[in-house]
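Heads up, the chain below is alone and in the form predicted on its own; it's given as structure tokens.
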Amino acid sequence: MKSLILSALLTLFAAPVLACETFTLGDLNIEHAWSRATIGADRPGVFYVEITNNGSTDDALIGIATPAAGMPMLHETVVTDGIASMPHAMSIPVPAGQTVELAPGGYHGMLMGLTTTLAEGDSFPVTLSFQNAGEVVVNVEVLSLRAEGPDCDDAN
């Protein structure tokens, strides 16, 4: 009975901290991986993350892959003359000694061809491919449709 209660408590409290996990790949720290809930599987999803390069060599995010979408891509929101567009980004620079955010209104992962609706509280893996550091799989937490990002201050 105690293990059942412990499992239930861990389930309740584990999901909100997925986006607050930190993953390390060489000199890169990857954290705050999150997505927004979608209205349905026929609408694209998004992927956001924060990447810190603690090294002395520049790197670049060159691709993403996930079983949650048939066609995941890197995009950048660009506003020209008051009109926003989201062209494909071949890569996202991760300069040495700096932090790059894939965030609303900037660089982001576009998840086209979702395999299922992304529901708040769900999670899915994303493989990040870097030009120099290689690949790392991160857990992505699905937040509410109106989320601005994870609240990691409360998770620690």
Contents of the next structure:
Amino acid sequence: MKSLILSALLTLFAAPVLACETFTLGDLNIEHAWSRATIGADRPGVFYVEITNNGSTDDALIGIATPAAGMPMLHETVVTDGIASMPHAMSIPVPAGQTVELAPGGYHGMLMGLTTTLAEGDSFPVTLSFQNAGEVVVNVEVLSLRAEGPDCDDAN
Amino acid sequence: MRLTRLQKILWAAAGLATLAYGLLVLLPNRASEAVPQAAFRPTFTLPDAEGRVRTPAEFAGQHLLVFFGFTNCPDVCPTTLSEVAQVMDDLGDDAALVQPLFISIDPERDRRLGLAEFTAAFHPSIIGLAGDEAQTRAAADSFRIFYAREGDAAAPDGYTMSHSPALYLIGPEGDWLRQFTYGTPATDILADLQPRL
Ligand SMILES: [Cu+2]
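In place of the form predicted on its own, the structure of the form predicted together with its partner chain is requested.
The next block holds the full complex; its first chain is the one shown before.
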């Protein structure tokens, strides 16, 4: 039990900074951009982010691009009748007044054809393309392979 | 009709007694319904990363945490393996009583990409198993789980895998104890596991 509390405390204090950066594009707020460390570059990497639409018009994330991967794509993990699969997501809706999360077990950027190993502590840029708002480049922090998300003070 | 205070107390006592009797009669029945009639003992015969064939027999006396997955799976699989790793860390001295197993449902590619380095990156205690197609199908059938290869021109090597992402707990006699659905937090798994050890 003691070690449980200790590890929980350590997780709280080991707050990385970069993944907590906020990017703005018009009415869109983009934060918590992170990825998981990979073992080599032969297996796909992953990209997660949180997008808040503060405007009154619906938008949608329609694509991602990054120098870190030759073939980045938007995917959605779906668990149907206890079976997990991850079909492509043509676009990810970002409705007016709502927050959409690309997070483990749901929407994610699938970084196929990695150009390099993603090591913990590294960062790389990802360009997000939105149907209405246009494009924005965000910095993505590579967290540990075991990470489930960044620990930001503002995370709620 | 007006009841005296004593009558009210007696009626209340009678009501409580009826309720208590009902619970005594019903609860044990419920509990026995939850226990399977005959023990379900899923099995496998699969080589580990070094090619040594592993079966449930050698893990007798230990609890097994079994996960079926593939290493080209950056979203779902790391979540479960991270939880397993956290559970093993938090078990402390009791970790020796629990053996986590990662059974590859994409064994050929996983062996080529490196099974041991994948499992070790999450936790050194995790044993990765990758057999041939027949051995893998036999293990999955025995655990009554589903997996399939799906053609996908955009995916690496032109295919991806769909699979049951749950984590399975096997008891020290090889009995199926329960499954943890995908996304069960490590603390919940630990809380379930610790009293069993
Ligand atoms: Cu994916």
